[in-house]
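A single chain, nothing else alongside it, follows as structure tokens in the form predicted on its own.
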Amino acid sequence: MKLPSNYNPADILLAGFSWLSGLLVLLCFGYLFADIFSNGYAHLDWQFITTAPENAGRDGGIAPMIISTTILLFFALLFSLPIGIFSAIYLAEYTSYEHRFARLLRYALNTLAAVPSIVMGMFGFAFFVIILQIGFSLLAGALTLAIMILPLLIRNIEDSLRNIPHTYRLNAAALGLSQVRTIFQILLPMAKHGIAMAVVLSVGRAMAETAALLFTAGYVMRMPDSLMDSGRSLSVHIFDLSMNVPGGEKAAYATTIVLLFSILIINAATVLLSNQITRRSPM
């Protein structure tokens, strides 16, 4: 990369540190992925993905955990996404940034985002499992995950809506569009990239969650029969194999590979879908 002649040493130093920082992030990711892949690749095959675990997880596969994780993610997003979108619409479109209730709501969201997952798990256990008598179930785990990812959804979608130039709102009002039509026909389609990114971040947070699910969804290894049945997520399975099952390290590494690839596939699919929507959008 050729630098302009008017660059001073401070500019060159800052550029060098920036490139070095980016390279360091890539190296950390590469080393992490290489370590996991080298230790778990030999244990990974099609049978591992499609069969149930045996011998406390040392043998067999992870099919029940994949199904349980999918159910947890689907219902966590099903419960949280509508609330997240409408809360973000309220914060961005129906109140000023300095409004007292809006400031209180943002403070609550920031606090909720900082709550440790083990505390959220204890809350989910006390409220959903005990008080509502849902019991250890995928439903209790999904509801707990929904609460955990709400701050990510709301703040990212709100920022996306606020970043849309105000002239679009003025033009829509000049054309006689109601605020509801402006939000749903103009603003939300324009904020689709921010919504997609919020979903990706939320999925990553939910798929990596362990402590909260131990207290709510449980950790049985069988295939779940319904939403009210207990189930074990991939992250909980990795934790159990690594900490509680002697000789389960290879299966834990192989499960980690599946989890990482699942997150990468979801991220890529979300980006591709968002790009397709953008190409077809008239905006």
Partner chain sequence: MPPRCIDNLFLRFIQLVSLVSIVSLLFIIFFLVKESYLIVQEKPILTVFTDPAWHPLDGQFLLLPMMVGSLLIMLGAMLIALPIGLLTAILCRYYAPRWFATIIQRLMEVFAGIPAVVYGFWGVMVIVPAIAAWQAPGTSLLAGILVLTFIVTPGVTIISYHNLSQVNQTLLHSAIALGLSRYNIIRHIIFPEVKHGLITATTLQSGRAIGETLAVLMVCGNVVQLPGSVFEPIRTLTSNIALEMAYAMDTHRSALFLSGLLLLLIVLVLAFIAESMQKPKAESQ
Second form
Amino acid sequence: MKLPSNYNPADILLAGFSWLSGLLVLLCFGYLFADIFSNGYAHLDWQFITTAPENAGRDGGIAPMIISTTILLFFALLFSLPIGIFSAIYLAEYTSYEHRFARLLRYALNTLAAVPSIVMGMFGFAFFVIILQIGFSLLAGALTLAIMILPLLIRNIEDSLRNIPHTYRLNAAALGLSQVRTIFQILLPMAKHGIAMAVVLSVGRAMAETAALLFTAGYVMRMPDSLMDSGRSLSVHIFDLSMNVPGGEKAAYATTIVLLFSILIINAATVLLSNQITRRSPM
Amino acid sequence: MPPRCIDNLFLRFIQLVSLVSIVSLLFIIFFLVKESYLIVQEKPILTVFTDPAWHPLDGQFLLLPMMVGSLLIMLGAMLIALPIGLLTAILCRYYAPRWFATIIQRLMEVFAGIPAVVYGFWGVMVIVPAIAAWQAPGTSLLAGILVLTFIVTPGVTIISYHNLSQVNQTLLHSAIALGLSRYNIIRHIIFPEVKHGLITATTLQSGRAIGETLAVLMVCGNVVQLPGSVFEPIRTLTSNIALEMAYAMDTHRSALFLSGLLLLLIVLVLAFIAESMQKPKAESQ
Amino acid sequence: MNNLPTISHLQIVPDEYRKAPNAQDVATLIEIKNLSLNIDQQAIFSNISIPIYSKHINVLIGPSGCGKSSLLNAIIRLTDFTKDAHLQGEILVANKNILNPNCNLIELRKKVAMIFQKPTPFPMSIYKNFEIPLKEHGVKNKIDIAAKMQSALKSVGLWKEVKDRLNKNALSLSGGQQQRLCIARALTLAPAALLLDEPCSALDPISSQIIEELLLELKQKYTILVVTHNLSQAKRIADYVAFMWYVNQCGRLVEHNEAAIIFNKPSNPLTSAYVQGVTG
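Form predicted on its own done; form predicted in complex with the partner chain now:
Expanding to the full complex; the earlier chain stays at the top.
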């Protein structure tokens, strides 16, 4: 919204500082982007994406990391999406904001969302890796990620269910539909874009995760044979290359571009989905 | 089976499923407490403040420098990010042309989703050498603050913008109708309206900042010490865990879990403050 | 507003249930007896007694906020969806009190269908809109579903308009078509009664006229109860009219009688003021 512009000293000062910060932000982040692309571009080719790393990652490609990341994301979602959908249904369809158990649940979710990822990693290490004896493995990593994205999933799915106008529930009831059928055949299909949005956001969150994976999925570089095998995610690969592998910068830059590109795709998907939601939402 | 029975069974079922989140949280807290019990058993808890140094293999567990490091780095980053983020949001909302505002908004959304490790890596490649050229060794408190600033600025900008756009339009219209100047509207009408939201957002972002691990670890030098200047290396609580977790045993390991628990407590207190700062939301339904 | 009879002058119909004088032997399908609704201690309407005559169009008129829609919702217990809503009294549907806690709500809602103010087809294909409720009520066979859908769509005059696009999203229909779709969807469950909550208020005049004609046709087979605050519409379609008004924000029944009597020589001065358009 445009405010009337009139030039007194205070206004000019505020405008000046605002423009300064805005341009600074643009400049810094623009530089970051440009730097990463200009440095990583040369190293990035088809072979980089499709071959295994050599020489501790200095040469070769990142195929195993792409596979490991995909497996981690897939299984994290596989574990947490059903739980997320059912919990969201419970919160949105069966409880009001004042309901006691719902408040407890909401409180737990907020807390869970605030747990630092390194702490989540410690828990995953102590519980999944040691106590359950899963060992450093994609499975342990995926389970830890699943817990991390649960709050995000539930909150977004709950919102999209609550945004469905109440009349649809009354309508369904007036047609004599049972609540279960109303939820599965009418409300969930109506919320499908919102659910997709929740999934996309969670994938973005999980893909950005590093610290929690270090002690759960481990950082073995080769192609994982099974879910019980240790695997290195793209983010962990960047960390390892820049910290422990002198001369790994080029590969790290190129890996960063791959990761950024995935994040950009996810972002575009989010924008598209939220446009869909605002357009399709029945008033 | 009659539909009413199915409905009831389904309700029981999803109640059970909903318990997963609560149980996970309890598990996390339980394990942190259980694992840190060992050290609390052997030494008084204040040992983390009073021991002469952090030599976990010799039974010395001074966590104080790491706590100070974590706090300094968080405060530094928030002190830079908050004004920049807020001013950028004000720019987008009230001063800049539409297209410019949209560019910044989209950019901030993208950058908010970028993995922290990318910022850390870029810090290693660009920020640390730049500082080193000025004041060796480069890996320092300042580098940590700058990298962390990059990480939290997008979030602060987005949330500030969101808060600004929630200001009651009628309020703005009546302020404009009163002939108030733009500065006065922002300062006296809009700012009081969004103050609560901004405090909440800042507190939440601080929680995120203090929990940040690897990006900070990559650029801070990780020397356990109370820094004399911003150019000296420091170690944070989170880096400490990440660095030593892999080989820590017994009381050492337990001390690390204790610092994890401490971290969790700090974040929870911040979240609690954020929640209580929030203006009571109008409850729907 | 000034020369309105004040509430103290109001002679509200006595609380007991009685039929219109000239309708003593017309059968009733639904009998509302001494019905009151409280939501969170606040009385929405109280002591309403109205007979709903079989195979006639019963119309409920009154100003907005007098509890007409809530009364309609109460008949199929949609009030259950409102927090802290309490119904007192009796609603007999085919001589069974549906306020009984053991009442089978799904059977009730199959028997008494409801159409809402805003057309609300589910945002999926036209076919799906019929398939979901039919499957719920035990019609699994595709051929049966198609047959029932076709006959329902024909009876609301929509078949020719939509038969080539049954797989299109129902939201692509016009408002009037959507409302007729909702009526057709309700009819596939073979209800005995249709409740309509201001079915035309969201529609243009031509669509409204189509719906009105449809209702006049449907009353041969179904018991119809329409809530409206469009008086001319009520005059065009009503056989029996109940007039509600509010006293201290609580809905009360003022008068209930044949349409001709309500519109021409009502016994209550408030009714005559309202139907002549002085107030409301």
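If you're wondering where the values come from, they're calculated on a predicted model, not measured in any experiment. C-alpha atoms forming the largest set that superposes within 1.5 Å between two forms make up the rigid core. Numbering follows the first chain given and starts at 1.
For this session: Could you name the item of Met122, Met228, Gln185, Lys250 at the hinge, where fit switches from one rigid part to the other between these two forms?
Result: So the residue at the hinge between these two forms must be Lys250.
Exercise. Smaller rigid part's rotation against the larger between these two forms, whole degrees?
Worked result: Turning angle of the smaller rigid part: 18 degrees.
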